[in-house]
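There is one chain below, alone, in structure tokens, taken in the form predicted alone.
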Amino acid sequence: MRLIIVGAGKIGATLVEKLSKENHDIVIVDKDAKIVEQIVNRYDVMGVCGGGADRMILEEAMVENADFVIACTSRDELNILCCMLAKKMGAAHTIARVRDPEYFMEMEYMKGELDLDMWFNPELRTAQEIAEILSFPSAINVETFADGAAVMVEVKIKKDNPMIGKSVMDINREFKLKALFSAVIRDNKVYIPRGDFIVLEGDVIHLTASERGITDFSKKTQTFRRRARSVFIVGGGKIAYYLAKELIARKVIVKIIEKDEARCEWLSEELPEATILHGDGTDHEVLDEEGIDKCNAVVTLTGMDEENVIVSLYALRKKVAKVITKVDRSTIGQMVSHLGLDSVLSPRTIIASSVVRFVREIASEGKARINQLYKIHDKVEALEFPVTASFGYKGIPLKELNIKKNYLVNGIVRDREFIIPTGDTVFMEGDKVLVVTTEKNVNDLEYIIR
């Protein structure tokens, strides 16, 4: 497919990185010639220097042949205008980045009026993911499937964990877990574990279960932490605003510290239920004075990765039960993984999975064959597929299906119930099937069967 990505900032560059691995023809458009040159030299893509709302620039990018135009500049209005113009010039599908909370309230209506196929808000999506992690504090990361009926959590195996040295089969037998081992990351290698796989200290395991099953797992393996009821947020930007709104709706006590006085005033008006503090969140004396050690969780959301890392390390030193760190630069994200930080999130990585999933859906003739896509690792994905009326293997036990190598049926959701599949389990119309695979560009459930 031919994709035009307008805007070579953090989101745009990440989309180029992820989508170029899926063998698409990509054109990057940006006014900064130096950045365009850097991306063109790094990836096998074309580059056009100019504005995305300029007809001549879009003509140079051959927009009339584009399957997708993805507008992700820093300006919402420019992204919307770019998509409108691209559609009128012949682009098949358009995706716009829209961040402003004022636009957010009207986007579902505006999407149809503006003929947008998809819109995304990295800050909102990041806030939603943080809120999910705070619901399962024992997890590093959390991803929901089947409208929340299934949950995949990422957990690091620390010293004295009772699973260390035991096989997956023995763990399931001893703890009677109603969960599936989906993947294990060890020394940056990924394994889809079989029953004889031995769990070691330092492993990062991905488990899939219902919400109740995850809670049961954490209690039995002595990793259970209660949901955060008081959260201290450092930095009062858009993510902080969206996160506070979500947490307040869940009856969580929220405190935000922000050093920009005008921003504090705005937050105070928009979030009357939260405590808004005007101060420097990187000053340890200020943090101590405001009681950072008395909160259940700390979330660092300033605009500087280094500040977020330092404040998070300080929160851990103060023995805060749960610490979540926002890091935008992938290089820093890789470095801090060795510092003992709990949960580290990147907005651009989070949003890239949503866009990749949507592009794959259209690539498979728009038949909505992928409900969800989650990148466990660069080489492993978790996918959710619907079982439709046209699916050719309904009613056949899994033990009679020839499932391809490198695919794991990771769970089935039927009528909101999470089912751990066995050899006798069958697919039924309406099921939502979770699959973990090391294969690339998987678009359809039937692909997993020989």
Contents of the next structure:
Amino acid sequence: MRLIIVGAGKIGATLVEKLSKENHDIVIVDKDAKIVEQIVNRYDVMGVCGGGADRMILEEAMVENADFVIACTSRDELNILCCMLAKKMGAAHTIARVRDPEYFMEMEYMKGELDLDMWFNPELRTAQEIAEILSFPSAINVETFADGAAVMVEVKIKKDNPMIGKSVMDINREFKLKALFSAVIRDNKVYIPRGDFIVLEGDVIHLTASERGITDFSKKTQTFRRRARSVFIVGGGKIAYYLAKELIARKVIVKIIEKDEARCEWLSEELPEATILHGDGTDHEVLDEEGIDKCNAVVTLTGMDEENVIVSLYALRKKVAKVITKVDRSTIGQMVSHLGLDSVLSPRTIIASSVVRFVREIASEGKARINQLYKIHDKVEALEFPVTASFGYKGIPLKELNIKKNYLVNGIVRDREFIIPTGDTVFMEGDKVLVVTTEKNVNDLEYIIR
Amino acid sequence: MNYKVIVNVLGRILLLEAILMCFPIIIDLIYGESNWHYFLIPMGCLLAISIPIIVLLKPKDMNMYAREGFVITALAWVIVSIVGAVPFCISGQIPSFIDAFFESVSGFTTTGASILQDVEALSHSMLFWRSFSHWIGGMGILVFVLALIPNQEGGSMHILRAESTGPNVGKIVSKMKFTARILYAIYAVLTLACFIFLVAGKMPVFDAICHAVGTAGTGGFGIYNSSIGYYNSTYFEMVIAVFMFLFGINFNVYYLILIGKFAEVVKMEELRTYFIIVILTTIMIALNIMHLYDGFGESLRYSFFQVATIISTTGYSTTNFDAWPTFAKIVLFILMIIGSSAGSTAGGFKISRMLILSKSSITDMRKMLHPRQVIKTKLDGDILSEDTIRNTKIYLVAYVGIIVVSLLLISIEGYGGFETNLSAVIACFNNIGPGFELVGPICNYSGYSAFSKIVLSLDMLAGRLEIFPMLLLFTPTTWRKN
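Can you now output the form predicted in complex with its partner chain? The one shown was the form predicted alone.
After this comes the whole thing, all chains and molecules, with the earlier chain placed first.
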């Protein structure tokens, strides 16, 4: 695939990093020569220096035979213009980053008019991700598959967890779980656990189950925490706005604290159900006064990574049940992982994986498509494939299929029902199959069978 | 510094050189001169060293930064040249190892300066190896490796930048491996074209091969004592002159023509300047030497060949231009320094650097008159960044500095006068080959002492790699741990 990425900001650079690993031909376009040079030195890509809506520049980037143009500069108008121009000049697919709520309202309506194949809003995606986590507070991270019929949760094994020291097989026998161990991260290494794998303290496990299965699991392993009923949001930016909207729709009580008065006014106009507070979210007196310790969850969404980390640590000390921290620089996320902050999200990694998935879907055109791709870790992915009419291994029990090493069939969703696969399970048309793998660039279900 | 990655890449280069040594063995078997074992011995050693390195020393991360890029490039060239000298030395055809090293460096750096009194005494396989090393070195041995390594992690850009010529090195397509492959494909096709033209003119196949690869790399090792002059054929001279001229053009031009972007080709100031320089100097010299030959046509023939061979830094000769009038010699001397286009196989200071320097100087002078004027220097219609201009100025300083120091060093022994020594340094450093007087087209470098030969060899390497990789190799900070 030939890709042109316009804008080498935080998101653009992350996209280059992720997509160059997938072996695509990438051209990065940005006005800033220094940034372009840095990227060209780091990754095996070509750089073009100039504006994204400049016809000469796009021509130089050879837009006429590009499969994708991804516009992710900080300016929505420029991104849309760039995509329109690129389509006119012959690019096959265009993706634009559009994040202004005003534009976003009309986006689905305008998508066809503008001939965009995909548009993405990092703030919105991040907000949705946070909302998911808030509905399973015991998890660090939540990913839903097959339209919510299957859920993959990321849980950290803390001290006193009854599973510590037991093998996966014993745990299944003892707790009668309706869930499947998908992956375990230990010391930054990933294992796809077999039956004899022993769970230790500090492991981060990934479990796949139905929504009920997860609740059941967290009750039995005493990690259960109730779905957040009141949420305190620090910082009133775009993510906060989208998150508040989402939470209000789920009947959650929302408080937002924001420094800028004009912004507060706008928020209170747009979100009449939420309590908008004008004040400094990093001031602990303000936080105490507004009862930070009384709410179920705190989400820190200010523009400063450091502020978010500090406020989150304060919230943890106040024994808030669930704390979610947003950091823009993913390196900070790694640096604070020892401080006890478990749900640290970075919008750019979230959005990068959805763009990567979209590109891979198009790349596997004609063949069985991927419904979903979720990066558990740098080296492990969870994928959802539909079983189509042309799939050649229907009706054969799993134990008779020769499934390749490094692949785990992680669950099957049939008629919105989550099935834990056993040796006798068969694939049927219309099934959605979840697969966990350490291999890269998998885009077909048949590929996993030898 | 990531030592493992350096060793691993060097291992791959040694393996490549071992494979390339198959070609002279084939030539030898064809001619039945039983010199093949002189290549088989170093080849065996290379295989014995390189394969374990590649298999056993797998670096954990393939990350390379600017420092690794410079070190890999400089070390690779030194090692490849040393290994390339072994067949000459153990066969006894060039008994002294220093001489053999000089000859080998001269080959890989596409200089074409020789220490051989009698070239014709060499066996066919040795003659082929000498010329073939021009072809390998012309486009760059590391670029070849980049074309072969399947999926590089980041950092390969630093190698391309360190090995390719010119102030602004860029990829032509986004994948390094395809960039390298496209460059080599253009290179190979042009070489083949040159070969076909020569054979069409009834040049013996072996001669045509040697001259085609020598022309492609803009090297200049002849296989006769009187070089191309041996044939005394206008057709051969014109074919070779035209191809020397073509190999002095930026290879990006050929790629742009291939994908049909003629507008961008026309926009390139360097290309235009190259044409203008060649046409003007050819006419100037032709007029100046007219009295030596019968008629303008004859003098144009010699003048065009010499201009093409000098500006493309090849170094083939058809006549003893050392006997020409001073004006013609000075023009040739200036051409030696200018050299050809960036991104070609030729050496020299490069026309694009000349353009950058002169343009930025004009800008600066205008600023002296109007101190408040805001003015930018442009090349090919794009604004030149301050970094590019500064780097070019630094390059000029290093360039002059190396010439001065080398001149001083080779003058210690007292061989040759001012003109000989200066032209020897210029001809080696700019990868041309023949200079004037004692190192002129009918003479050679054998009179220099071993010490001066080493100095000149390092000059050739520094000139081919455009100074900085070699300079940094000998800088202690490069090797410091932190």
